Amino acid sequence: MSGTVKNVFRNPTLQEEVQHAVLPSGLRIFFCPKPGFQKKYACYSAYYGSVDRLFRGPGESQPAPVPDGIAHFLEHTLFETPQGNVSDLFSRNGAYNNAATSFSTTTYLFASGDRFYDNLGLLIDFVENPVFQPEKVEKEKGIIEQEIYRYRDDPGWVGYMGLLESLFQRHPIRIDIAGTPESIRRIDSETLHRCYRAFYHPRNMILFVIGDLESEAVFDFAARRSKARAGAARSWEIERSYPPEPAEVERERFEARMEVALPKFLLGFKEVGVPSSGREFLSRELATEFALDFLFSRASDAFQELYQAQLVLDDFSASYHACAGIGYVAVGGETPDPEGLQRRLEELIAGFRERGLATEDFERQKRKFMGGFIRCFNSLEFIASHYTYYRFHDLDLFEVIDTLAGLGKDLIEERIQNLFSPQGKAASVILPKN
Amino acid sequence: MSSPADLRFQRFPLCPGVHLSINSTRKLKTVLVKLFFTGDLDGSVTRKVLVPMALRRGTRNFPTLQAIARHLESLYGASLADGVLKIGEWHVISFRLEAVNGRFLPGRQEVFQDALRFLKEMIFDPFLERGSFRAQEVAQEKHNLGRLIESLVDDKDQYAAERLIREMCPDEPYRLYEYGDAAQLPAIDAAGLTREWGAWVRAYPLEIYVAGDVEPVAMRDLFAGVFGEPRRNGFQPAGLPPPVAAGKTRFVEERLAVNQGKLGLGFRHGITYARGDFEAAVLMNGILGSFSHSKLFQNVREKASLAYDAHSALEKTKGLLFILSGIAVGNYQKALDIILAQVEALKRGDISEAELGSTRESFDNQLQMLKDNFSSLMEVDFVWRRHGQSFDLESYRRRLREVTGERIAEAARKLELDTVYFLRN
């Protein structure tokens, strides 16, 4: 395997290791050996998602926008190969395959027991050799339109996107990943090709393989199979433009009426100027999740009170997501009384900022996070997807457990103080039709 | 590390009505436990579902929701959840406990035994006031269950699937929604619910499964000490439901303010785990609508571009088959025609080599990968056992591989269309 560098990352707590090589093209390959497992799993990911809608690609002179929903549309398009739909080809080998587009990544994956290398070859080939046939592009519009309508009947998704549209004025996180029926009608082969050239460059991609396999065989096979436009490594550059996002929200409240039994409520807070990679990104992400868990988990005083008062149900939760320079918190769930819940949540948040975090709670929660993280390593899919996610952010998944262990109480208290900016607050409410 | 013992559960009787099945594996970083209490799908469904909700509210030593949550957090985030299964006309309450194996924890702390003791306490030793669940908490959980039942409508796919069943099986227990009926809630009080708990928690047959890097004999002794109390009054769940013939096809339409229509078809075929050519029915459903190469996905989505999703599901205890697809409302007739044409093609034996080969390979791979999924393995083993069959993964794989196109067509010819349900705007 000439021209490749190989490192091994080990974690003694988890008793896991991941091996790493870089192809001359710049493609990063990771392999996690899992002796004894029957399932073998691989995912090929691009650091490219729905937020990348304005960019200057290789060889382009100006940043130019693309229609909303194109990253997701491109994901669908790649499935069409000259030999037929790639899912049929995986099916012939008995493999399960899928793909997903998020705000910041696109991932193609398969899982199989037998014939792993047939499937890995297929995965590498179809991701690296797209065909943009105009008639297939047109046909796909009907399917994606139905996918969009399906989401528009999903109150959870409508409420979530309603919150993001309200929190953010300009950042593309406020735009639905799949776009709209109108925006996808403007997509054509040429624009798809432009996005592909810009973002599916080997230096912007990661191949992750996990299972009971021989390490040398995995790396050799991938190195031989991945043509990945060899030699292009040095010439690639991309400039992603995200419009500057003000600290203020677009609007304080989103409301929609849908066929639901009970109102669905989310309270959100935005952050701008969030680090987008490295240790700072990780400790901020972890400390924020830790803070939210302390404030709103089932073990919290707040949950106990809200549940007793029947303002919330079992689905009540809080989450944090950071992406492309912004971050946001979303807290809520089903409630009979959205206004009452909002009022009480805001009072509780003000109270937290005064009180801080007790040492006993902090230590107990740390145990919970450690245990939860170890448990996740039962899942091959978790290891593959999270390892890739953190690598795209210039981090190693194994760093998470060490960062967790070293997380200080002061950092979490800082998060509790600064997470809930009054000017960055918005609410989203889905109300029943009648 | 992958030995044949890895694939099978070792089963031990703990006492009359209670069995323990152990899978000793080094693949897991946790120890996983599942409990299945089997009752009947009948008028008690709502009450039975409410019992674990009341149990979650407090135990003798951890009397509040918060005390329980904190205790589980201190056990390195042990997770404890309850669930409901509808298997034909049986109604199963399950509990799932998962705790990190001590060999991954600082100082190799053993948390599993504490977690297991807590699981027992939650089920058998709830917080009682004068021998009864607390009235206020029962009232709250009744309310919560009511909301849960009503919120079925929030997920239009699930809602349509349930509505189809209700329309199709009006005189069979199978019509009942596994989470119960909101109309029954007002009649339930704390004392009655406590009686319901007492009636099933110590009476219903209990199957316990455990998987992880554990020593089987030590585990058996541990569980015998914790769950070794014999079942009382020898409750036996009902036998297998008799086959029901499809009458004249019924067409049902329902209107809600939706963007996308949901078309559901219900068929009867009568093939079950215990009756008829089971493996052929599984392959038949695979070719029809389990995979992306299946007839429904290919013809409704890929060729006609009518839907994002079109799939079929096989019910294996009563012998039913359901098809569900999300379509534009205006395409109702077109989609229905294409779907029915796929069923007719199957009946004619119109099955290509590629369809048969891909379906065989896909099931074969699924079963191979199932060997890593202990939570699913537990459920599969339990369900087969419920039907008086033993689940041997390798021999089942072999039997599926041997199914021919003719046997599949034969199974398909048993499909009788019973009900067509359309959710539209």
Second form
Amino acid sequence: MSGTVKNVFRNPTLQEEVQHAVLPSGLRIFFCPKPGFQKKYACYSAYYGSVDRLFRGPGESQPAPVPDGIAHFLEHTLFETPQGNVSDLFSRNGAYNNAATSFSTTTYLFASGDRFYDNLGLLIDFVENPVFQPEKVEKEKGIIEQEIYRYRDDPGWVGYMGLLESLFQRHPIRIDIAGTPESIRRIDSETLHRCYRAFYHPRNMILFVIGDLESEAVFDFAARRSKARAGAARSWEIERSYPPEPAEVERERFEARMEVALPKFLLGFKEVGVPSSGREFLSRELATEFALDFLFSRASDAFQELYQAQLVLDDFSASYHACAGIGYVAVGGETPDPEGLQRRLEELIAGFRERGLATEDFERQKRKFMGGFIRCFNSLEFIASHYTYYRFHDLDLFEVIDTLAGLGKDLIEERIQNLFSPQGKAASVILPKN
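Show the form predicted alone, please, because up to now only the form predicted together with the partner chain has appeared in this conversation.
Here we give the lone chain, stripped of any partners or molecules.
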């Protein structure tokens, strides 16, 4: 490639390294060598998700809204190329491919053994060369509308979105990633081009490659193949706007009846004023995940008690998500007694907030948590997705292990105190129709 690899990031604890180069366009390329692995994996990601519905793009004087669901719609539309649907093209090359739009990112990926560079070229080509023909845009509306209706028949998704709609009053995270049938009908080619120009700029994207490959070959190929807008690197700017979110919830409870054998229950807690990047973001996220693992993992005393009392089943889980200035926890799963599960969860949380953590329990859990993180590095998908995720937040994945090692008991107890605030609490219940 023109120039050389700019940086090499290593972590002796993980025994991993990632090499990094930046193209003249501003596109960041990362490569993680994995000698001995037969599978090779690549993902091309944009820091753009469903919450980015109000923004000021390059050359625009003020923020303007776009229809809900357009980030997901754009992802679908890119799959239609002049040569046909890109999934068919990957299949002919013997590769698995997929794409996903979340609240904050959009990612296109593939995994293959043979013909890796054919597939990498295909990935770069279709992401960088959109075709927003009006007739194809109209056809896609019908496809996505059917997808929206399928999700509305999914009890798990309905319960999850019911929780977010209850927790948040104004933040766009309460809006379905796919939008609504009404919102996607307002999408047109011009609006898709506006979003693509703003968010699919090379400075807002990352190409990550991992596998048993030669680093110079990876960087040389990407530099030759990428036709991203090289001249626009210095002039690109974007302003994302999100409404201020109150600390109080929209409502304390969401309830619906659907075709389920057992009720589905989620208890959620929200927080506002969450940092969007940097070490404070990382420390808060890791401390929260550690606390949830300590409180509610399958090895925890709480889970064993709930399971033996037949209040939870094997799908019980707890998770944390943060983006665009807010964060939330969701705890729950299937249960024969949603009222009893909510009552006992609230009692357990109140007890943890009052008692804190025993030092011996904390140290044992910390070793377990760090061991689980290190084991994840056997997964190419984990490395690629998490490295990209943390880079979008101005962090390096290798910082995680060192930050984990520095987590103290006081910080975990502080997170438990602050996160599980009663004023930020809501519940979601899906009950059987009969």
